[in-house]
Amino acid sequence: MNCEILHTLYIKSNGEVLCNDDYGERVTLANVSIDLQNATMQDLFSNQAYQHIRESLSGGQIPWEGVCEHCAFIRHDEPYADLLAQKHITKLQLEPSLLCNLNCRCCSNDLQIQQREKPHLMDPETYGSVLSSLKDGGFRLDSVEYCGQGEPLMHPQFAEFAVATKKYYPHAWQRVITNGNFTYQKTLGQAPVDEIMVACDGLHQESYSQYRVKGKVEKVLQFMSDAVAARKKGRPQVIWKYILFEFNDSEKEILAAQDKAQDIGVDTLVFVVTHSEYHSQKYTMESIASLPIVSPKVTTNAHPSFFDGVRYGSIKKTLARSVLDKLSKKCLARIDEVVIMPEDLLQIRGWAAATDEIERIVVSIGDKVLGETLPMDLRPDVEAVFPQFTRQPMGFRFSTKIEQEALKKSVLSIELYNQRNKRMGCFRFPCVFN
């Protein structure tokens, strides 16, 4: 059994430190703004709510009951890891502000403020306290997240926890997950953040206001086109997060927020599955695979809830395979990605070309066929890599169900087929699971 906060490390504005995850929240493990006043961050990682954790994983048990089964992060079938104790944290999460100027539906801002002790800014001096101590006690810190309960942006000296950390941490990663209701330059124009995630979800009013009450799609759409026009050096990387909501998922409007996030130039569209309230009944975690992307740099995701108990698949190429892909002149398939997600749903990510039009992309396991889908993906890196092909789309998706007999052979089969129902192609990927 695993879970993130051993790797991961998420201080909220008033200096608490909690479990990452919403429900996870209601766990306290330390106080910075109090803790560090005698001790290190080093003493902190070996404090009695940590040592529980440990004791808890490494024992394959919860830490917390009536907590940890609601968590995002638990990973009942992850082996245990404690990187913490290693001296690395993949990431620190930082709440600057608790304070929002949205009221979003599901989100319990509100409530937060009116329950958690103060501070609801958080002192950039008990930031760098904390950076300090992480330093000086030989810690990795590979990204900080600015991100928590409230907007990051409603703290006034946001910039200087940017600054900070790149004092500090100078190779860290630096992301800013906003709601973008703000004007950039007054707010990221002087900070020295690596990424922006602008929770955007919705192209028009109507169907933005929905969730984002009080939000602004046009001053949101503004924010990011001035991010866009400010990087340097490709900096900021600017990434468009829509979530699916029942309204907001119309093929017309998701179609036309790819077209959108072209023009402005934001670097990523992702279009994340939720589990919340008002969710999209349309794309699910057995649907995305139907979801519409007919621009480069869209992409899909997921609440990170949906993860516990994935399997990944790593496609084993063979000799034989590499040379018959060299020779190929009419058409080419590849898998990207395979993972078996929760309840035996099986998704696959690949890309097929040819010189002809590609009509239906027949997939099979062993002697199973499991389904067709189509070419539905820009792909100008296949087609840069392979100027033989230039149609697109060529990147496709496939989402199924599938049984844990069918595992046992676990050889995948692409086959591309023509307009005249003619087989071009047959590609196959021997494949084995984690």
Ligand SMILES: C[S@@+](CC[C@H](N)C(=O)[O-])C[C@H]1O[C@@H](n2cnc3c(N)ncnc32)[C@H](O)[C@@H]1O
Given for the second form:
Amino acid sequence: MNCEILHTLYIKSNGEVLCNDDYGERVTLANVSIDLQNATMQDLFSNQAYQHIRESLSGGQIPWEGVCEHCAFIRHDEPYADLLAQKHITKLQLEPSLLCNLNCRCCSNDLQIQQREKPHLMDPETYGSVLSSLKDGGFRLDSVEYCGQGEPLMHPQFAEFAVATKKYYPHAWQRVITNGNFTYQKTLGQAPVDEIMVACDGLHQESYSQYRVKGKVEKVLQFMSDAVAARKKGRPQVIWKYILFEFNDSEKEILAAQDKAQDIGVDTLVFVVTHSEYHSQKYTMESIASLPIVSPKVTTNAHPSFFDGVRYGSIKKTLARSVLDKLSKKCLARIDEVVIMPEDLLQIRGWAAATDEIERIVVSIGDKVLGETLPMDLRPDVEAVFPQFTRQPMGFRFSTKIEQEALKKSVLSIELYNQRNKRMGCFRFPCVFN
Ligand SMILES: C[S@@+](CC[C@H](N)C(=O)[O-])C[C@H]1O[C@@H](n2cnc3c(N)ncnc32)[C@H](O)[C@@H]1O
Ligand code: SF4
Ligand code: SF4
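With the form predicted on its own done, generate the form predicted in complex with the named molecule in the same format.
Next comes the full complex, and the chain you just saw is listed first.
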């Protein structure tokens, strides 16, 4: 059993170290504001709470009964690993501010402000002492993420945090997660961050502000434009995060957002499926493959790494298949990834391209037809290797519920049909699931 708590660190604005930012926010592991007065970060990582986590996970037990069962970070099938013991932290997550300028409908921010002890704006000196203790202790730190249960850019000295990180760990990747209702130059203009993830759930004020209460979508779009304009050598990367709610999931708005993202020049627009109240009924984990993607640099969060209990399929590529691929001038298809998500949800990502237009892609396992999909995503990486296929959407995604029994016949087939319903090709992929 494993969990990322033994290679990450989550510090709240008041100095509390919590058991990550999901359900584990109910468990306090330490408090840097108090503990660092006469101890080091290394001492803190050896305290009773951390030892309990180690003993539990290495013994195949969850550390906190009633908590870990609900936490997104538990990995039942992953082998135990303790990077903290090797002085390696992959991510330090910092909450510079618990305060916020918005009132999003499902956020626990208001409640936390009432319940969590102050300060609700982190003292930059506290953060400095964390970094210096880590550095003195010989810890490696790969990345810092500024995000908690408030709005990081509400901190009037936000840039100081990023400058301090740069001073102690110049190579750590710095990511800030924000609602973007700010003036870019005033908040991030002087902050050496590498990535900005901007939550902008909608393109129009009427749909956007139904969730992001008090937010102004024009301000957020301007914030992203200014961030892109201020980029030097591709930094900071700008990621537009669009959570799919019932108020912003019309096809028209989703397509218009993709156009806007391209106009602004963001690096990625990611459509995110949520399970919270008001979530989109149209696009769930099961149906996200039908979300139309018409621009490059657009993606969704239906990524297996976010889930516990995912089974990966590996495609066996036979010699005959490689030879046939080389000979195939008119059409080709590949599967990039096949996974079984929790609740027996089969998810396939791949690409199909042809010199004729592809009207439908039929997906089967053994002789059982599972369903149909369409190529919807642009794939410049494929075009670079196979120039015979003109610029056309090639990437496809497919998801469906599958019975365990069907997985025994694990040859996946991808058939391509043109507009005249003529089969252009059939590609078979022997697949083994872990
Ligand atoms: C509490 S917010 C703090 C950062 C910042 N204030 C923001 O909203 O982006 C942390 C993360 O939760 C996300 N979030 C907010 N409401 C959500 C919801 N209903 N479902 C999924 N994620 C949500 C935000 O987009 C953000 O990435
Ligand atoms: S799974 Fe348990 S130990 Fe791991 S982060 Fe969540 S609450 Fe903490
Ligand atoms: S902007 Fe972020 S922190 Fe603020 S209320 Fe919305 S989700 Fe919560």
